[in-house]
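A single chain, nothing else alongside it, follows as structure tokens in the form predicted on its own.
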Amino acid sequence: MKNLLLWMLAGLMMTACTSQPKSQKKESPKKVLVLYFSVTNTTKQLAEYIQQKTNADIEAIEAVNPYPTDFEGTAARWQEELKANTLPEIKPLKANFDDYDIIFLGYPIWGDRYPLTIKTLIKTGALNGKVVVPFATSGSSSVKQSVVELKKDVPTIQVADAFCVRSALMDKLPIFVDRELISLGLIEGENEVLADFSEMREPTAEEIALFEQSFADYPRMNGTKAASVASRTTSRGTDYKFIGENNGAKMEIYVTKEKGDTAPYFTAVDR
């Protein structure tokens, strides 16, 4: 799905090199909007980073009924919903939806699934039939499971590939974001070709200390064991991905160990 929106440039790139009639007219550039749900701020920066890297359209989802801003709030009133099988009621949205060929569709994950919001937005048949590209933040999960459920709720969309920073690391959006901007064909620039991990092995004492120290700052992954891990060098340092334990429970933990004395931190959990 990376290749989905360079094919569509492409497309629009050959018919505006094609020689036409003066009557005929150019095909108009793809109309690209930034949509989200926000609650703390923290989704609405990564949006409007995205809307300043594009030039695209943007636009919040509110809940007409705002959510508490506060963790606790939030979750007692969400887990609330779920119980309910209810959905909470959004404010108008101002975009003609008509007009745009592609969507970011941004949301903070809850529980490995977006927000009852977000599905109050697909009842509305809003994205039917777009080219929607998901994009989240959260503590520590991956946007994996949102897109799974993504797919089942709207099966016309076709997903391009989505792609989620951690609230810790807002200030390292530039290293994140950009790179999916570029795979995309939304803005100009040229990735590293990195390496794959290597084959999975029993960490060394080293490793092990650098993978707790990556969640220090994070109490819910306390006692968390490293298991085995992989590794790739990159031009910015070394990626790291561990199978860990808790609980029985096993995850995926990517941890990045940037150049220098820089302390690593860990960018996903796929659980």
Ligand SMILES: Cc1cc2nc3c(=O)[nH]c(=O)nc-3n(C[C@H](O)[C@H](O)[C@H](O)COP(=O)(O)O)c2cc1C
Contents of the next structure:
Amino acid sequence: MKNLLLWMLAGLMMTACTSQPKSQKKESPKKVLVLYFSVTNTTKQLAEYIQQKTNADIEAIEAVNPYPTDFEGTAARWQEELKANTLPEIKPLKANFDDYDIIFLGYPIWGDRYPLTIKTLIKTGALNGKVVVPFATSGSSSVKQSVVELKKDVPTIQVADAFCVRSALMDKLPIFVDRELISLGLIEGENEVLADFSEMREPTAEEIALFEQSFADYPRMNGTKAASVASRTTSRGTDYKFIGENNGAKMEIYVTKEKGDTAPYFTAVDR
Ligand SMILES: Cc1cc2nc3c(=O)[nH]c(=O)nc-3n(C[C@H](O)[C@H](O)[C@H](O)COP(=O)(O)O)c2cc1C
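What does the same protein look like in the form predicted in complex with the named molecule, given that the last one was the form predicted on its own?
And the full complex, kicking off with our chain again.
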């Protein structure tokens, strides 16, 4: 707990799906609750991974009237609720939040924010003053905007860390999640100390090709151009931070190319 509190006091918070140097070690056992909302079970999968690794208690946040599981159906219901300014009712939760040192709060990213079920939970006051680690899954977005929103909606919340995993990268959970759990002192291990990214520069033709290949299976990014790039070498390969442009909108796109004959993939987009 000491490390965690020191971290919070120092204002050291991670909000993107990107890797940063961390190397805290496990101290005394902490009581952890993993709380999550999930419509198509992607966030559930991530929640269960965290639960298993940390030996935590786990509970799902469920809408009384469940959301449809197809994208269009969920989006339509969510838009209706936004328009009507109503919040979905959620089933009562069994966990007593005061019993826990840390609450992992998981959700899918909707419109770069968290779903309204999380707003409903916030309205109950259950998160006031709690130490929370938001975690999310998304198609591409980072968790950043939702953390800004969370801190605005619950000013007394203590956000200890935050991370998200793209739904297309669920087979890489140990890579993305273990370092967060190590840095929070929840599991044993030593994190690689990662170098800073280089200065931004014009991308080479090879880097542009790699950039485009990284979202070949994600059509929403089609047409995005790489304006500039920074990179760093890691033990696994090379990380890139591209500044991309699409229809006048600028964004940061994080791409990893692992060593060997592997396809590059993007890990997050900060819009
Ligand atoms: C209504 C709706 C809005 C979404 N908005 C975004 C978004 O803004 N950015 C993004 O990267 N993914 C977005 N997604 C994709 C989900 O975040 C992603 O599929 C997530 O992993 C689903 O989690 P779940 O299976 O736990 O419900 C959206 C999905 C839905 C249904």
